[in-house]
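Heads up, the chain below is alone and in the form predicted alone; it's given as structure tokens.
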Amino acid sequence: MRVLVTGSAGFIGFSVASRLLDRGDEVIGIDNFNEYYDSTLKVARNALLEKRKGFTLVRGDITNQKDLDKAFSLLTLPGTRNQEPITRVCHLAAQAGVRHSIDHPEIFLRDNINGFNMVIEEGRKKKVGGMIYASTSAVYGDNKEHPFSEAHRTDTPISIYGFTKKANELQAYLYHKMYGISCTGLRFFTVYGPWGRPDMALFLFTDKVLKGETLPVFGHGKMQRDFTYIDDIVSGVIATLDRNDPYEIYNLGGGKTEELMDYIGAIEKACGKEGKKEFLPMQAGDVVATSADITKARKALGYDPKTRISEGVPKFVTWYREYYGI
């Protein structure tokens, strides 16, 4: 299989990368590699895809035409023995951050929308052979229905960035409706792990935590979260390639929801020392708890995730210790 994977330097692009490599597909990435925080961990990632047989990089923007051009053009070269090849768009390329949307709505409009839009146009025009797609548990807004199911209304985000991802999961059904094409959208519950993005919680407690700095806890420690390891979310991601369906949506969580000072926890445990911590209220765009209801992945995908932060967050803290030397 020949495979686009949009975002290919960002943390669950990277890791989706490399397992479609282990198993000997083709990857074509492509990456603007952002600033919205440090690139040189996108660039770290990157450098070793870029090692791998069968990995071919496109530098440039889903929201420049040239550079899109250049990504669709080696997915869909023919393939070997006069066979063409097996395609699939894995779009993940995005703004990411409920907060960072609140200040910056005009560049989640442009990438997460617009970009989208240029991604399953080109898919359309390109005749891919499916496309799946990174949406968000933030799409069920302040949603008081627990677990959180693909059957709930999702028609009230309470965050730019939950807006934006709806408007994708709307404009992938409209493009399978109108023109046929394949999208399958994956609700994705607060994934963590090692090479994760230096802005979400793990890693912001984990640098706190071993630098003897004070921890921001908001919403006074009562917040709760889906957790969901990065090599079960991969799991979910290349399950969904391979199964391809005409048109759907999945929840990819953790399948158990978890108390954040119980995060905070295994973190301390892991770094073998106590945070200092001080508890703040509720930011903007932020809900007390989320719950992935994964009945539908496990029966349809075989979705079966088995990391507990107990297990998954000294992997990335060993990690994080090597990574930076601490």
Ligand SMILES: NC(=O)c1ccc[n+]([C@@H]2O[C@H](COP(=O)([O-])OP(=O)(O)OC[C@H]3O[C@@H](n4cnc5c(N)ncnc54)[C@H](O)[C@@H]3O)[C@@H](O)[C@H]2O)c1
Second form
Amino acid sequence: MRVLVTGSAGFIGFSVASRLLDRGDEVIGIDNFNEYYDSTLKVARNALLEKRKGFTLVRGDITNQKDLDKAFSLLTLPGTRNQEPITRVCHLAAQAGVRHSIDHPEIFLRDNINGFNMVIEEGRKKKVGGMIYASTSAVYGDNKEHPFSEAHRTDTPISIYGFTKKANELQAYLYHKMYGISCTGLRFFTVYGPWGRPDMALFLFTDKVLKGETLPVFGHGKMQRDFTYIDDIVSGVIATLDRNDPYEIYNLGGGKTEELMDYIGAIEKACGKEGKKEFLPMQAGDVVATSADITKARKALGYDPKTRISEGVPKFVTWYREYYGI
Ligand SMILES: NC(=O)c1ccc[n+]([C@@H]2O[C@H](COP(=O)([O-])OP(=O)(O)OC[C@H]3O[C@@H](n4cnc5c(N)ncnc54)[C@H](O)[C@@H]3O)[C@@H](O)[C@H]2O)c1
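Form predicted alone already given; the form predicted in complex with this ligand follows:
Complete assembly follows, chain above in first position.
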């Protein structure tokens, strides 16, 4: 299989690309290495990918037609292993982060909505074999029915970020109906693990605990999240690429909702010290709790997340200490 992974230098894109290469697939990555968070981490992830056989990077922007042309022409080039390789697009490039979307709505509309349209339109023109894309638990807004099921309403977003991802689900539906392109969305629930994102709680808290700095604990520590370990997410993504449904939406969560304070406790245990905490109110756009009903993904994809925070958090902390030498 030959897969175009957009956002290949990002946390999930890098992890998906690595697993695809492990099993012998060819990967074309595209990333613009934006500065939303420390781009040296993206450079380091990408350097690991570029050492691998079967990986090609297009350093470029999905909203730039020339960059897209380059990436898709590599994807649809006749194969070296066989003449007609199975082609897939795994679209993970996006502006992520609920709070960031409140400050910079314009870049979310450009990268997430226009970028998505440019990728799927190019996929249609180049007749790719199928596409999957990242949606998010944020499409559920502040849904009070738990656990969140794919059958629940998702037309009441509470952040620009959630709105752009809901728009992607509608764009995918339209392209599937109008042109028959296979396109499946994955609603990820708070993904964490080695090589994770510096703007997310695990990274921020680990950094502060190790440096003896104060942790800002929003929602007065009363929030709950369905945390999903990166290896479990990658398994779900690859099963979706292989299955190539005509049009579906799947929740990919950890399958267990955890208290934020237990998550912090797991970080403190792994770091070997307690953190100072400042309890603060909820931030705009945040929800009190997320919980994923993963029955549909279990049945269709054989998705079976196994990693609990007691195992996943120490793996992250070990990576973090090695990577930053702390
Ligand atoms: N990490 C999570 O917990 C989580 C949860 C729900 C959904 N998601 C979604 O999963 C996807 C991957 O998230 P991530 O955590 O790996 O984020 P990330 O920010 O680490 O990765 C996204 C990558 O896309 C690249 N990118 C952004 N705009 C681009 C553009 N216009 N052209 C080319 N490259 C561009 C960025 O440089 C980055 O490397 C995103 O779509 C995100 O919204 C993530």
